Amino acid sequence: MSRLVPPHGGGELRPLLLSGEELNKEKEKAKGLPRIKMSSRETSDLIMLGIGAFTPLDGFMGKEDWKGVCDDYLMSNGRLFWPIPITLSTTKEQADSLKEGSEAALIDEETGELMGSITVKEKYTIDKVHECKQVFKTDDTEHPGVAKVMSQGDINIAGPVKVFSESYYPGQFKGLYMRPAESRKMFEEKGWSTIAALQLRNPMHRSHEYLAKIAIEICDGVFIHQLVGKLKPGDIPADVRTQAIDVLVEKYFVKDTCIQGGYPMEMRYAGPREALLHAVFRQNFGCSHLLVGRDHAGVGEYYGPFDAHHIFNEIPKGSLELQPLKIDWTFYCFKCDGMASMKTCPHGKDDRLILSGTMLRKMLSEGAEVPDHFSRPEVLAILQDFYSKLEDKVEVKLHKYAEGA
């Protein structure tokens, strides 16, 4: 019996990729159905709905689903908490042109590939703002999330999925793309339990190290999960990140303590909510706690630092098996000389070296000499290296939290 925490939602696990020959025949099926584009966002939720990382949804949510997941975190059952609409969307003409139990091909509108197939239960329209305002808490279109939304189909399309592809990821990720049954059979095969899932979009810097090792302390292992979907303009690319990962683990961590994976999700930049979905299908990947540091999640200056620390008290109680783990501000103190945090280091603010991956981004991107303590060496050989090949550079903003106010 594994000693794992449960599924989200305490059953099994529902992946809903197809194999074999039901795949052959369905993908055969799909290609006289009426075709839906899906965006990159939605792409990125099919795939996760096909690992069954977002267990135990079987499609994409109804009208009454969208509405109790962004008002009381609830979907319409009334029993199993959901963060976050994962919803699927088109055109007024496209959706006039599906009837209602007919099924159609869902396409990726980038890359035109067919990725499955949705038998449709319902069509409806959403309040867009109302959704924004819950979710991220601005209907500000430059938020980027908000913009995703904001730009959605107007008519969303529910129901159950078949999936027929993981895209790219297997082939392009080799050896960092996991799903969550293969998680699962690794933490069991280490004889771990307890695990907490370190959330990455960017390298890590001496801040993340610090949570890391903080986690080992307390669990048997920490997963570092890294999102490989997409980013924003500036973002590094997982490979990357992947390597400079990989140098960081080998030289500075013990061996066996650290499992890195990768995750097809694209970053909706939903702060709080988004630190609850993260936990919810961290949950799935067989985590039993999450990370939560400062700005979890975030972007710019729409949530506070520790908003996604506040959230896990004000949601439902009972809602999720893992816990969160949460820590204050660290930073690089040069009179404690070493890493600390709010909740150890009695030293004012001049003695800090706030540390942050925007920072770090931003220093990089221009050239500026990275001051020391702020990563190892070996990354930042790998991220400097990265940088003085770019052609195109983007430029990088820093908000009042990346710069310590």
Second form
There are 2 protein chains.
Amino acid sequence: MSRLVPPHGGGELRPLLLSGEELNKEKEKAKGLPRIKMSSRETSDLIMLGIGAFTPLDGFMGKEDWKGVCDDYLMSNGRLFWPIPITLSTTKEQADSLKEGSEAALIDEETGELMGSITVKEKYTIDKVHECKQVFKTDDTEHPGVAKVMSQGDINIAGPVKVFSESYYPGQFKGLYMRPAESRKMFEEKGWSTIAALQLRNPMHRSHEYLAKIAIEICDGVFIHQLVGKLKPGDIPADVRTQAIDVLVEKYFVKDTCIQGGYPMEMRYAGPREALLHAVFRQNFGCSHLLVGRDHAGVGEYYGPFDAHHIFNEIPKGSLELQPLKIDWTFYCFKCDGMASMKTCPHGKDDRLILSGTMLRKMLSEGAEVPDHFSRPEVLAILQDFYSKLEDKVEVKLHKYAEGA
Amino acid sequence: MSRLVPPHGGGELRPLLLSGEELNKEKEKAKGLPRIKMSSRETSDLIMLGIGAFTPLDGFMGKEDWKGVCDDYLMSNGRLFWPIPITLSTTKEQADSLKEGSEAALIDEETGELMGSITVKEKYTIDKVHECKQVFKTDDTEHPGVAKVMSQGDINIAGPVKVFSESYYPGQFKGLYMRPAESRKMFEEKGWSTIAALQLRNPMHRSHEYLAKIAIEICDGVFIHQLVGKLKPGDIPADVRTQAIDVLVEKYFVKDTCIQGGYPMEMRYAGPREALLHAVFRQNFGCSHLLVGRDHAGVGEYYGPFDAHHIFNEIPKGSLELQPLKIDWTFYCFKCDGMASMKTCPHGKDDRLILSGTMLRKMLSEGAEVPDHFSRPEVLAILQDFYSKLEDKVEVKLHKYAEGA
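Now show me the form predicted in complex with a further copy of the same chain, since the one above was the form predicted alone.
Full complex below, order starting with the chain above.
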């Protein structure tokens, strides 16, 4: 019998997405409410709340929760582990016009869509620099996650939300987009109880395949879980990634050992803290394990390559039911005669096949031959095709050695 | 900080080996006691009790424990999980001469050494066929474990023991033989808390190396734990195995990711039940995980190749703190371009390099070339040397495809 890991917090999944009569009623009502415009990060967080991926949260966080999460990874009830603030902001002017206890409509500023509503419980200011230093370990606005926080509205609005829409995600990522209740159902139908999530925002080369296969060796299956929310410029678009992963899975994985899913969150690039958030919501999706590779959810040089490993030892025991599968830097080694990592390969630099992201991109965009063993030929063909059609061949700064997850 | 898994039962290690003044006193006393001759299995069990590997047992089991263990994997207190009876037998004649509450000396029938003493708490008869069917799933006396039970004395003697000696093990397997307190100390000194034990009674080919490396990828380290107790004829002797493992570890493992140890138990070949016993005492040695491959501790065709995987799901939750790492049948696959298992390789038979044990032995003993990718050349050289010196080239029935652990 399948015994999945419980949702975060130990209770039931808590999706906040309305449907049917209730949805119509609340949407109608919201048309007459003051409108708060949400950034793309806030919108994607609202959808995560909607599908139950942020279970057991009931809305955007108040000041005590914000502070507890920033400083101690803990909600203000002192019990629930949470690693990154989930907040909504607006201008001082609009905040002044919102009465506590009143409702407001939530609008996606990019699409203009009415996404949900909030009951305003609290309006508060935060020390943005403090949040950034705690969450991102930096207040450098070159960091894309920091930039988002620093440019958000000056007043945070907190309170329970009702969610009306999942935006374009279910349509645009049909077959990939998946809600926690759906992934759990699929796992149960397969009789799985141990599932490792593989966070992915890049195509899968041999290194990622190796991570996935380590997980398959010891778990019932792997959940290749792609971010389909916003990325930074230069990252490969989700449809190309999906094509490349599809062919890899078809040719190199045993049938029914891996499920692909997409989730609508926007990358914050918060490195170790984001790895913890990945763990929290993967548990909601029914995963018992999370693969944590090198520079997980990192960007630039802000985090040590294994900070996201260490942080799982720093949080209080029992914070998560999900267990991290921490994997070192991986590569093909000629002496090992297969894939290996710094933990399993004792050989030298010259025995290992290591390509920088920049070098790989150059090879792909120029149609040059990528050395054997680095990636599957079927995957390379798709990427070569993508790059050959790119008009704008602007060089984008990629990670120095390998592409983080 | 290193936080090792607790010994089985949750308390302290319980080594029953005496030392110093107490040892001298008890040995002196034992010289005047009636002598019970122990079989090699009973002797090795006594040593396992002596070094604390069978923590928290205090001696040989009584009838209620025997029955609970056979039928429900439980000691008669209803709480302590134990998978295989640990019992001592003697003849009816000798049993009649032993009074309950009296002491007896325990003699290794093979070496004649005084190994310890027992306080006779209980004398009882068992249904040997029942034990065999429960533990070995067969009462076929062709099964080496069954044969031992069926030929043991008719009366079991139960009671707490004092252990005087570890026999020839510390001397003969110097540097390899290790007590649970010692392995725990080594793990702690390395700062390890997650350690996977690799049960070994054969040389390590690529398949075993692959198991060990999967474990190293996700744990702090691996404990290559060799059985140095009695094997069945045709198995490769411990010193040759050790040489072969030494060279493999030196050339193909990262320094300080793996520790070798030897333990004095005799193989029972009880397949799934023995896998559970392996788990119990590995936990005592400080291991958090046990690699369980194909046909673990099996012999002949008595067990399904993955019975030892399934049994971990059948025992009550919480029976063990140690977790099994269940790995499918492994091999080199040309299309995968590396090691893989039935769970990770979707390709066909012709893409995989699979040698039967019989075929491998034939190649080695005839000095024929073993195909690339099956084993490391340094390992093969040692085995070829061993086989070339064997006078007696009797064909021994090995497992059909790969050698079990």
